[in-house]
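In structure tokens, the next block holds one chain alone, the form predicted on its own.
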Amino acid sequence: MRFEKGKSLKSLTTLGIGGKAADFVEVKNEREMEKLFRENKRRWRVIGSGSNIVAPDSGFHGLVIKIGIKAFGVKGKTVYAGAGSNLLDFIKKINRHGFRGMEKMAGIPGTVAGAIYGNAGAYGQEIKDNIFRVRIFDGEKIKWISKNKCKFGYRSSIFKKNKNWVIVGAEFSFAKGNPRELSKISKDIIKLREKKYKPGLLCPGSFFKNIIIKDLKSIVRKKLLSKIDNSKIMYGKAPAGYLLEEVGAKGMSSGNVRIAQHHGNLIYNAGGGKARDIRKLSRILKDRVSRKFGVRLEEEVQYL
């Protein structure tokens, strides 16, 4: 393992925002991980590809650990993926093997572990749908935990509550499909995503979570449904982008952080952006949506 002092957090996140980490290290296998956590007593944070992270302008005064474990293996219909595996690369591999269930998630930025941490999903598919079990480091040892113990929900999991748990990898179980058809679906989805998220754009993907209609209190649900176009509801969710556009989010800015002209839930760094500007925009947008629709948006991104 090679430790680096003063590592730029801008270089570790897709938003390109943040100060410096006091120390940085990348671990590439389980042995390195166990050694690191045995010997390190400092404050720490784990990251993957940094695609869903807003890093502080003041930096992080501790150790930032990048998980670079990229193992891949297939046994029957069971597939193992290391935590640091790029999600799109993983999806392409299982498509070629004829495993279906994640082909519509192609183009979601990040790693396999990041997707598990936030139960990433798109177009009706979520990563939890095909997980069999997850391999973690619980602060003392590496072990497996069952899918049920992961407590997956909409963009949530037990890992968001147990910050001292580190995802090492996961086993998946898939149904069979046609490799060519699966690959075509993924390619088509990527083309759709690139219309919204231009290649090279400094952004985290969707900034806010969509609103799950059935989870709202009756009085809140009635108010929301009376104020929106019901044709906009998708997979039982009111898209955050639609709600944001209804309150004039498109084109807003704070400093060099902007909201796209074509999508209300796309916050990006136009160059030299600051985390404080992201937080300012987030507060304004949540207040506007709350006043108009009676619901409170929640960030999908994580603040480091």
Ligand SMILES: Cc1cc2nc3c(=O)[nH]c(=O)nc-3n(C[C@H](O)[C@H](O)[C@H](O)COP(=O)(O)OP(=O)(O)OC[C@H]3O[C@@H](n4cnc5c(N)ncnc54)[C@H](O)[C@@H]3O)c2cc1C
The other form holds:
Amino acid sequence: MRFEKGKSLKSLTTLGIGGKAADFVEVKNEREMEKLFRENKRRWRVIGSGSNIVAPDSGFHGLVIKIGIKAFGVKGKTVYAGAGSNLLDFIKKINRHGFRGMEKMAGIPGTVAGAIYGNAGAYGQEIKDNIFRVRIFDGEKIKWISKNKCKFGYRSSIFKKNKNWVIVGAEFSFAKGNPRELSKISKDIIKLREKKYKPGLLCPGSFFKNIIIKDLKSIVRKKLLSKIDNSKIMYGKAPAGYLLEEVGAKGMSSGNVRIAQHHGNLIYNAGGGKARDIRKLSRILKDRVSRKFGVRLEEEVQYL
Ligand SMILES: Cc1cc2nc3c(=O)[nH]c(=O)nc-3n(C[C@H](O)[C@H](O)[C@H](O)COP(=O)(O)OP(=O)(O)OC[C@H]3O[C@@H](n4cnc5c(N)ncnc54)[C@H](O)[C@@H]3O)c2cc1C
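And the form predicted in complex with this ligand, for comparison with the form predicted on its own?
All chains and molecules follow, beginning with the one already shown.
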């Protein structure tokens, strides 16, 4: 294992923002990981590809651990993927095997573990749909936990609450499909996604989660529904992008952090952006949405 002092968090996140990590290391297999956690006495955070992270301007005064475990194996209809496997590489592989269920998630940046942590999804598919069980390090040992125990929900999982659990890998089970058709779907989706996210854009994807209508208290739900164009509700959710656009988010900026002209829920770093500007914009937008619609937006991005 190679430790690096003063590693720039900018270089570890797609937003390209953040100070330095006092120490940084990448672990490549389970043995290295167990050894590291047994010996490490410092504060730590784990990351994957950093595509959903806002890192503080002041850096992280501890050890940042990149989980780079990249195993891949197929047994019948069951597939194993190491936590650090690139999600798109994984989807391409399972497409080729004719395993159906994740082809529409092609183009979501990041690792398999990052996707499990936030139950990533797109176009009606979520990573939870095909998970059978997840392999974790619980602070003492490596073990399997069932899908049920992962408590997956919309962009949520048990891992967002149990921050000391580290995802090591996961086992998936898939229905069969046609490899050529699956690969075509993935390619088409990638093209579609590039219209929203121009390649190279420094951003963490959607900034806020959509609002799940059925989870709102009835008085809050009534207020929201009376204030929005109901045709905008998609899959039982009020899109955060729509609410943000209604409060004038498009094109706003703070320092070198901007909100896209074409999408109210896309906050990006125009170059030299700061985390403090992200937090400022986030506060302003939450306040505006809360005052106008009576609902509180919650970040989909994770503050390191
Ligand atoms: C252009 C763009 C488009 C995007 N589109 C989508 C989309 O369509 N749908 C969607 O759901 N998301 C989307 N995202 C967000 C992001 O890609 C996903 O959240 C992704 O799954 C994060 O994976 P990661 O490996 O980069 O995780 P990171 O950003 O590195 O980490 C995210 C969180 O997971 C935790 N974590 C990472 N690895 C582990 C581990 N091994 N064990 C425990 N915790 C861990 C981290 O501590 C952190 O809290 C997009 C992002 C970008 C930049």
